[in-house]
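Form predicted alone, single chain, as structure tokens, below.
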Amino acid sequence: MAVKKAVIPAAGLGTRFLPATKASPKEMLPVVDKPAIQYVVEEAVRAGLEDILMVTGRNKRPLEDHFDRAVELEQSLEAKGDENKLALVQEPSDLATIHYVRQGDPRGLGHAVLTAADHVGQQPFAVLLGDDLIDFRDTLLEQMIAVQEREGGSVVALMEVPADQISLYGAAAVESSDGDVVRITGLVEKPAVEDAPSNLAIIGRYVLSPTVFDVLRRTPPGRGGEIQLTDAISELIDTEPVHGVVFRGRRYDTGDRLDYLKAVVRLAADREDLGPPLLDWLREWLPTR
């Protein structure tokens, strides 16, 4: 079956960005002039996934408001004849059909994905984590969907990282490859450097078989006392193909404060309206530091 639905887990507390996230969801932190979550929804839509389920939690109402219509604001901008700002305000609500479900207990990524079972049904689906932004000029998700539709099973996004950083990620053991597409034989969640099967790290994009829901229902809590999606995918390897797509493009990690700042600068620098004056200012300012 074709991949038509996307799941975006967005129930995290965002504690690394306190106090900014005390009253505002981390997914609403602006990256230049759009909240981070909008970049993720736009990526799903570019890949042809216009049925999106957001898995949320308490204090996430601003996410729903952002992708809803703002009638009073739209009327005000229309009355002023400000068509450019009106289009920007209407764009989020016109992107896709977005549904919401609450995770309830914060029991890990695997549990968050499991809450999507009723909405997804018996078809393959994509999972996009909001902390990982993939540049709009790269086509990672489209490649992953193509691999899943050709090979079946599940597909995980991988990225080469320095060996001493692999303990920050899930790591993949692989055996065969076709260019940047590899067959995964094992997954380990945040291994010690000496135990890592490779330097191929799992990043926040998955295209999963619906079989994963049955596995997640019986997956016990793992690392950190949470139900780990990595553990469930590891079990799938025994019964169906699991492939990885090694991503070599532009990825922005907005879950880390320093990387978040880098993402803002890099994306702003690539903008025609902001890039030239920003780069001029940086060239002038940096030598003074």
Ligand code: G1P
Given for the second form:
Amino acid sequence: MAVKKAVIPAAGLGTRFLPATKASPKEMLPVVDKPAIQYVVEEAVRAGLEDILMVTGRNKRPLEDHFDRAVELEQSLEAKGDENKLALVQEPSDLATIHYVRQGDPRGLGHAVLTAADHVGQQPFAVLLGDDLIDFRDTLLEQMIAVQEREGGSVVALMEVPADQISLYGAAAVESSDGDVVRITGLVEKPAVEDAPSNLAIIGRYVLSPTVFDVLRRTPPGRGGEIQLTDAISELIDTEPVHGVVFRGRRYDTGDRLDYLKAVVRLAADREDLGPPLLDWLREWLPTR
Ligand code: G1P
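Return one more block: the form predicted together with 1-O-phosphono-alpha-D-glucopyranose, after the form predicted alone shown previously.
Shown next: the complete complex, the earlier chain at its head.
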């Protein structure tokens, strides 16, 4: 069955970015000049997923406003004849059909995904985590969808990370393979460095079989007292194929302050309008530090 729906968990409190996230969602933090969440929605749409469910919570109204029409602003730009800005305002609301569900109690990523069960129904679906941005020139999600359609079951995005960083992620045990597609034999959420089965980290892209909902309904709280998506997928391995696609492209982590700053600089440096003057300035300024 074709993958048509995407779920974007966006209920997190974003405490790593306080005070910026006190009154506005972390997903709205600009990466250059676009909120982080818009990159994620655009990625889903590029992969052919135009039915998107966002799992939100309290204080997330700006997300809904961002993907809705802004009638007064549009009228005022129209009256001024400012076509460029008008297009920028209209773009997010024209991207996809976006639905919203609230998570209620914040009981973890697995619980957030479970709130999507009714909307998703009995078909495979994608999950995109907003803290991980995948460069628009890379095609990770498309590749994962193709693997799911060929092999069935579920597919998880993996990336090699330095061994000492694996405890920040879900880690995968895999059967060795030459290519980028591996068979996953085990998953563990944020293991201690010495317990990690490999340095292959789960990055926030999944294409999941709907069976995951049945498992999530009975998954007990795991690491950090939260219902972990990693634990549920790990259980799927007993009954269904679970593959990993090892990503070797450009990923930007916007969930951490330093990595967020790097993402802004890297993406701005690649832009035609901002890149050349930014790089000129950096070259001049860095030697003075
Ligand atoms: C979540 C997942 C983890 C995964 C990570 C990717 O953790 O639980 O398995 O490696 O996203 O970004 P979080 O970063 O939300 O704590």
